[in-house]
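Single chain ahead, written as structure tokens, the form predicted alone.
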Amino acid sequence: MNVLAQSVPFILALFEHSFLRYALLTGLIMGGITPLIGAFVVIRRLSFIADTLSHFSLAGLSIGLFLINTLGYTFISDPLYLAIIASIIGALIIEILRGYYENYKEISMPIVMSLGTALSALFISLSGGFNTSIYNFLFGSILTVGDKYLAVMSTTAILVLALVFFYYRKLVIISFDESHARLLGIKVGRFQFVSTLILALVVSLSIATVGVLLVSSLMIIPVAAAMKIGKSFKNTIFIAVLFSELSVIGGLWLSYDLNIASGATIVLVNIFILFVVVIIKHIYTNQLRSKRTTKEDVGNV
């Protein structure tokens, strides 16, 4: 990475290293469909459920490292397929958790995080502590993806997107009103529980790109910023899209010629976007009621 940042521009770069197309495909698709999710997460007030989902990941991580390093088991061959199905049973019990507790459904996601988390912390310890292995996957290592990754985040888009295409409204309907939902006689709980699964999908996915501690900041910031110019759900999704797109490309580039983390620049320059929309918004509404103001003290003179 030394070398090429020093010899060849990222644009050349691109063209002569396929892991830097690997990178920079798999980031276009993963900033496509994790703000198109994190749209109707955030509606629903559970912004907090990638984080979760990403920690119980993480538990599954440390599973199958545990298995691999520890114990030899060579029949797993990635420990990413161990956090991909431990994300899913995260997001199972949630589900269960937010129907066992109907009033306080948020408190369902601080207990699976503490799980997910003991269980992490436990089977690290058992591996022999804190390795590149873990590390990578805490914030991510997008430049070491491949073909058959690529092809499993392919799959995963088409499948978020064909749900989001056939079942756009009643996705947006339970997102703003359940009860509303429930009258119109749509399936909520199944709605619900196919989403959560796929969700759940998408953020181990996510892991090996931007990392646990950084999966719910692609999914959620954008849509931030979005939310501060959007005029519509729909204009807000497309905004968020375009935002997260921006980032992802501004993140490894800039990542290659600085020669830095890849997974932790795409989140800065993600959360930079936020604060520039944030100023020109207020900058911009303190300007109209300027002139607001000055149209009522001469309508009053």
Contents of the next structure:
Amino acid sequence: MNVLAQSVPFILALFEHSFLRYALLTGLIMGGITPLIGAFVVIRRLSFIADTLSHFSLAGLSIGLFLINTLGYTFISDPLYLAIIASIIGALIIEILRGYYENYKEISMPIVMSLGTALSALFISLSGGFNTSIYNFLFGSILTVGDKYLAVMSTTAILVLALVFFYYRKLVIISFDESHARLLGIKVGRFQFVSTLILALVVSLSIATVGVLLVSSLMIIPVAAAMKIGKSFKNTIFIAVLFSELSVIGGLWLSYDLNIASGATIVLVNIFILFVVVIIKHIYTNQLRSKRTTKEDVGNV
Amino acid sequence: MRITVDNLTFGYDYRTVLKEISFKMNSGDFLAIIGDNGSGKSTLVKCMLGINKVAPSQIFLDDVDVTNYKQFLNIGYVPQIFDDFNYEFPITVNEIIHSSIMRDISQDEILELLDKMGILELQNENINTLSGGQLQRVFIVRSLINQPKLLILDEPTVGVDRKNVENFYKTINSLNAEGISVILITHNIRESNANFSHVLSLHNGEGIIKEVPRGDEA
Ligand SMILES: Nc1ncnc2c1ncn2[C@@H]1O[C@H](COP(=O)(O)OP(=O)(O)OP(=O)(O)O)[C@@H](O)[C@H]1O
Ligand SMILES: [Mg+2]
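Return the structure block for the form predicted in complex with its partner chain; the form predicted alone was the one displayed.
The complete assembly is shown below, putting the previous chain first.
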């Protein structure tokens, strides 16, 4: 992202350039809600759903580009709106297919994913093949987000936070043990439907920050790292959000200093944190184990 | 809770697992279900719980067809432990118990139940640090937390050590004495000190129910 000659340090640049502030703010909001949703999604073993929806959003974006660039329609100001709509349509299709394949719920994902990918390929080629906007959709362009996008993002974030806050207990039971949730009289289907819709919204929005190909990593990697050390579910969510925010800040900073792509850097920092956690955890458990064995040996003498 | 199972036939895909099973249970009855692996014991209770979808007019809970039944909160259920369970879920014992509470309950009452099952000191442990038997006891507490009228226990004491098995059956027997109906799936009908009133044995999809004389001591 060669927008800047990085003559000033990141912190000072934040004061100087509003687009950097927007980028950081959007990143932080995104970084806060993706692992929050991810915690419920990953744990239900539906990680694939985020990927599936992001490919459907890409189809929406490509159709948007085609309508705007090739056909010259002007009624859609921003293809991002079409991404949101497409993502929600994808979510609906997944839900419908899931009903059809009761025992093979995961099968709906590859079907929807291939549909999304095929449509994207088709409309990308129809609108003149690869160009910068397509590149941005695929890999994100957090440095170009404006206040309009920030407003949509914040509204979504508030919605997500409110839902998680009010329905936390029910969401935990559903994620942990779906059939028990049903016995308790919780409307599991309804919750599932709403959460898939919200997931669709967040996935399509995060496209502008890290891009289609990296969206799911924002939801999954921080949670995967946090699961290794979280003491409780709440604690795991908290740590996941913390890791996620750290990688947004670290990623933006690094990408500014090294003049490299920001979406990719954020994801790489995320993965770096995951590795560090796994390694430390490994060393720690080994130490614990060897301590335990020594104790037992002493006991046996 | 009163239960009527009337000519229940159920299968997965093309294979019939249960053939024309019929029996009745009154409030306060204690039914043991026995049978070989794969004989359909878990399948039968899942039908009663609405987890397996059965055709109408085959199962009635308090005279309401299970296909229309809404009050499953009245049933405490301990599933067979290795049934598609998410062992990696980062959750504590307390989080499991507290998220399942659907009534007014005092903290003391919760602690008492945890204590009865011998897992009081495990409250804040993550479930992936628990042994199979300890985890099973967490599920037992969870099944009791909403004051059920019927308890369905699918091999609840697998992996639980002898002392806690005894405690467990003491608790179950006394709950049963208070009028709660119990259905217990077990492979060691003689070893447990559970105070059955009926035994249903499943074999080749068919079920035979027998009344058994109750012991005096719980
Ligand atoms: N969800 C399912 N889909 C398809 N077949 C199933 C399913 N659950 C159970 N079965 C089959 O139904 C039969 C009865 O299974 P069930 O679990 O009810 O037996 P069980 O009596 O509880 O056995 P165990 O003593 O091993 O617990 C078995 O042959 C099993 O393979
Ligand atoms: Mg079974």
